[in-house]
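Only one chain comes next, encoded as structure tokens, the form predicted on its own.
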Amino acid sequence: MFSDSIKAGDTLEPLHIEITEQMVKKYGEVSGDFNPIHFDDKAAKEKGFPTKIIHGMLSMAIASNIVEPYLQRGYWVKSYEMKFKAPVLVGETISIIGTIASIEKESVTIDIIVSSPTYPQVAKSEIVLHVYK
């Protein structure tokens, strides 16, 4: 069960994370995705981006950090969906804001908005956490 201290409408502690070239490089190595738009400014510009962009799944992984405090308290991620609206540029600091959308008997739904200095909304997601039994 969730604590009585949280309720729908509550906001989570926002996160502000700088996306470094090292993070993109490591993600490329782990994922095997070496698309040049992530590593080469010229290639990114040829595809219409202002500069290198990060992997979409990297932004999804980073955004999920906002629920880390819940995971440390005995909850697990039941589902996680993200809609990408704009790219994240390498070197930007993204802001991640979470809001408790609803609380059920054994789960909580959290809406997440990811923004950057270039784009006011790069992604929107929903994470459903479930309590361990």
The other form holds:
Amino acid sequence: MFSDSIKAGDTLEPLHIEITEQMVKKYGEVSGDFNPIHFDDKAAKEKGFPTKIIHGMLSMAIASNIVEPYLQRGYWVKSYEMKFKAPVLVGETISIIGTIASIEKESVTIDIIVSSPTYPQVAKSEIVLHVYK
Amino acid sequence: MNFKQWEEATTLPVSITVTKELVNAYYEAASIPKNDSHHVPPALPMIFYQDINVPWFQEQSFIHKDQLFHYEYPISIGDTLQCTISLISVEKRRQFLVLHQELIGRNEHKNIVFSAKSTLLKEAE
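In place of the form predicted on its own, output the structure of the form predicted together with the partner chain.
Now the full complex is given, and it begins with the chain already shown.
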């Protein structure tokens, strides 16, 4: 099993992903969320943001990429939690850092931190993976 | 909007089928490499919101604070789910209203497949 080769405290391969306007546009289309704070600088500034921001759920979608190697090796996501701490500005590159928090016989818990050049912590997350039977 | 009047309300169930086209569009937006997995990405169910009429959501915008997905079974392409959204509670905290709500998807046997609990903030009027 994949879990035989990992231990608590191990870090996952980090991801660095630029969130382009095109990605935000596509997420708006697929989710139906066309709130102008995601598409228009003026609207975002009126709400107190320095410029337009990405959908929080887009950062959650992107952050789950970090467990993809596990999903290819017989795990599935049992739970996925994210606490949103600060916005991600459109055009920024976010970094996703994952650490193995604990390993049980049939599950792995991974802590994830998402950061951006503007904010050291834009989101904090936990994913619990189970062995798929 | 008087959110308190909707506390404990649940929407009508809506049948949603997870198509390959939908999942591929989601993959593209989220920079997820297309793969052979039949299971859909864990945060995908939030896009079901657009298919459900949520009376307390009409022309409202919120600050998304926390999000938790819990799965009893993974969702696969081709699955059809009966989805509802419930407003669990509304509380006032300083200058904000804090809304706790839950999207639930059930299979054809009415068993819960997933729940998606959201904590949303709205500036109190």
